[in-house]
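Listed next as structure tokens is one chain, alone, in the form predicted on its own.
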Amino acid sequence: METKQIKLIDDSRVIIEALARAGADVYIGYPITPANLLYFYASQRFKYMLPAPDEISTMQYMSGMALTGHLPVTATSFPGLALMVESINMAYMMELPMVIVLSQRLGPATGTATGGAQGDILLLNGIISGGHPLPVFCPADILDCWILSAKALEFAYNCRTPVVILTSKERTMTSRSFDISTLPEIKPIEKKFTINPNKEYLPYEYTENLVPPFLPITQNTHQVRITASTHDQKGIIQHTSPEAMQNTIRLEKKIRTHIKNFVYFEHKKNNSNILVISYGISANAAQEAMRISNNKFDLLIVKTLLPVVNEIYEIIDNYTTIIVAEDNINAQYAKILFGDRLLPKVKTVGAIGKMLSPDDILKTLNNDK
């Protein structure tokens, strides 16, 4: 008992602390519910804090800081994300590392700022023009917030890409008691900007690991050319030349290749032929439903949410009945997994205007028998 450190904390504080310890050094943002606590904690914790006049400016500031070698973070909700979409695409094409924490609220549009939901999944799955994958990690508990936040920043840095940490109002604005002594150590990212001074620098070089070497624009050794338009390895704008098209293909391949080393999920097995799939706050309801039902089903909590990794389908293939539980009424993640025409073995359970409850899941489970 002497080693325990029980604290009353929320996910917002844990996410911000984990990102800071992992090496994120600047927070840029515009306050918006339910991401306000992330904004507040970052103002106390980060080395640099830059308030922005709006979300479009936020992403432009983020890109500028990333170009100078910083690792920037922001947090928003759907209305802010909607304004950020073009600039997220810009940063994706420029290959700039950054983390965006998305705290979901009830929509459409501005919806209910203090009502939770899981309604932005389909948007994130297609947010990059051309359908290219954007990495999305989704914590289901406080330990996830700690570990996945650090891993999200690591992925962003290693792969030179924007990354989303997906959460929701119920997680970012709800306090919970937790023993912080159980949190593992987070080692900060070691930034390396080593380039051969006698060799021409290619800002978008097609390397073996598909990630071009990065040089901040603040150094004076090489010219650094950055562009958000279709370009070749030198960063020179081109249209549909073979080299430019190969570069765009590389962006797709880069994410899908490196996400294989960042696969996170929790598979709880009870020798059942029924699998409940959930994520984020809804996973908590699914865990409680499992307890109430005396382990009548197996549970898969997905944490590497996008792009969908093969390991998820390999698990799904072993079951005759699938129930996807999420806080929306249009089965968004289920449609990402299975398409609009769901397989006969796939059932969905959702909610709107309230949190998905364990009873909602158990009713769907019992109706399927």
Given for the second form:
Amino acid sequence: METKQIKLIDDSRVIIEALARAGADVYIGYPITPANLLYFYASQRFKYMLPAPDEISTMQYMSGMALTGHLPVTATSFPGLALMVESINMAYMMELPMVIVLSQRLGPATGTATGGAQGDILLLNGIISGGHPLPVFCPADILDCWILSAKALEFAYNCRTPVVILTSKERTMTSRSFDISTLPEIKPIEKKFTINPNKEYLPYEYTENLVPPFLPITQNTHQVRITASTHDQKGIIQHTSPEAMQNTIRLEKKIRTHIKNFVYFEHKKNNSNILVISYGISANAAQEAMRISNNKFDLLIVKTLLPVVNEIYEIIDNYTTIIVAEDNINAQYAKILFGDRLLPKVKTVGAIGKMLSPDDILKTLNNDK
Amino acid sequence: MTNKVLNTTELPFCPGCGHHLIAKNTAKAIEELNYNILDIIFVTDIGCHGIIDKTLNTHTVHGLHGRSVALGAGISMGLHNNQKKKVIVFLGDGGATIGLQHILEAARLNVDMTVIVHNNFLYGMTGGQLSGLTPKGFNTIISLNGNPFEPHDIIKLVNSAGANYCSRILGIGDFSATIKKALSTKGFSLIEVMEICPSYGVKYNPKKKLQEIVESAGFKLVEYTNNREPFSFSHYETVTNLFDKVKTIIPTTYNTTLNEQIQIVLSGSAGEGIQSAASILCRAAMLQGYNVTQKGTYPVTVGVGFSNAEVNISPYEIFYHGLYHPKYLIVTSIDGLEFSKNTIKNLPESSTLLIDDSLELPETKAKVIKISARKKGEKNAILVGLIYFSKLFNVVSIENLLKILKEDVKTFEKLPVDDVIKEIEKIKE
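Form predicted on its own already given; the form predicted together with its partner chain follows:
Below is the entire complex, every chain and molecule, led by the chain shown above.
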């Protein structure tokens, strides 16, 4: 029997350790509350670690490192993310693997640095110009932090794309007792840079899996052309040539196709016709509400948050009442799921300046009855 | 494989543009230095110069406006000082303006790369607006009576930031020797090539010669060097497992009397060990097999004002760690009292407030126990509070609390544990 190893740890430690074990080898960052613990742990864990002068530089250094075959990681909060937006688009267009851990805090603007929130989901949903999906994974407990961090890196590597791990102050800065012996083994990504030696290498040529084979610019046998501008398969800048447009369309298809292999959620069934949907820290309140109410509702904890996968809608379709619970006042994920004009069967519950509580959810549940 | 940098003699620039000469001189310098063409990584910025990419046989990377130097720096970092490789960044005066900090940072870090600034005194791609490197008095579409602003002297800036080589030259004739000097530099090098945009520069500054403009603006054709170590990643002392840095708690007793999740709040002042005390309490509870959470709240200035810690202890898995009504609230300072005023006011009768006897008692329905904590020293106050809590309510046994205290608190011997326990015994009586 495995010996228990119970420790007092926070999600930040678990995320960084998981990313390092999965094969991330560079951390570049700029300190910002509430992502400081991630930065601190990374400084202890990563062989290559660099304090950047700002978040734009962070993303640019990461992109440069990714071009040489490294798998970089950073962590930030909204003000840092805001600076990163254009560079995230660049990495997305260049098709560079990297992971951005976003620890949400209370906004707008600098807001309250040490106040928790889930207020950046709408921003993430539209962060890529053109509306292309950026993959977002959202852990709700320590086991999730472990598994989803490794999966986020795997997705980033497999699909050559930036990926976000979405969390919040209330999880990254809260310690809890946890038996780490229960964490499954994480196998590091085996980086392979292979191409057909009998064919000219085109950096954006793709086959049916929609992911062009990556060659680092450290090698000197094949020319690599990388660009953030609209381009053809050779990586040559184009205006709107058919080949270039096909390439841009492929970026969307690539994520939507591969996310199907990275679908994570937890569906707790109690034979109720009411489904509470939640994610991250507010899912914890929903879990407690379920315990307090003696399982009066079913619960769906969404972990592959964006793009929304079909499995979520398939579950939703089975319920007559939906309650979306999240730590914001404008039902951000509910709007992503259902649009601005919510269906009559959809209720929302949120909070601002405090954690969404189990009571808040139960009140909404009881009002509906 | 070709040893030619350019795959054509027909470059995509306007007739008369200095960008032709920069591309050709750079190609000549690379070829004369006998680089393997695919050991060269060209990073280009946004601007007319950026369309050079398609004419290059090297690796090419084309990024965002102004960010090319940071992107190139990242590439160079990833090459880990491979001396066979060279990162060359082309950018314009506009890119240098928007990305000035990236240039200074790359110079400060002395990243091994060569930056060539195409300073044609304006933004050529957007209609000829002035940049931060446009000479004072130079006419542009938005400054028809001359640029009223002093430009940056980018050569002085990068030199003072620590670049190992920098030089300002006129973009006339064969200047490949200067580019060879830059490419041969280990560390950061930058060349500012002065030119006039033939489309917008000549149009608004007819009959003006390049040299005349440069001289009248006070720019000197200079060359500076430093002799600093190029960038390499500092070898921080890293660990192979972050979990090893956290002590494992092996539960020793399971005499748990608790049958529900309870919350204990510690409220005091910054610098008085509130967060550490919360961690001690958590681990003492873990010794008894309980699940715990610990959350801290404090102002951004962590060394002054209140410090508050919320601890949950439960025999079950803890889902929600937010604050309802704490079962126990330990207040050891006026800062803590001020911060917890509302919480105290709303405490139900079932809660207990342990408050230092120096503090004025606020209005509350909770049961109140005055504790003699601060008299044992400001740094000891919260630890004394924990001993009170343990002895009076036995949620965590005093044995487990003392075990963790001994492990954690360097000055444990100075903590008047016996005196405190005697005081508590008196209260109990």
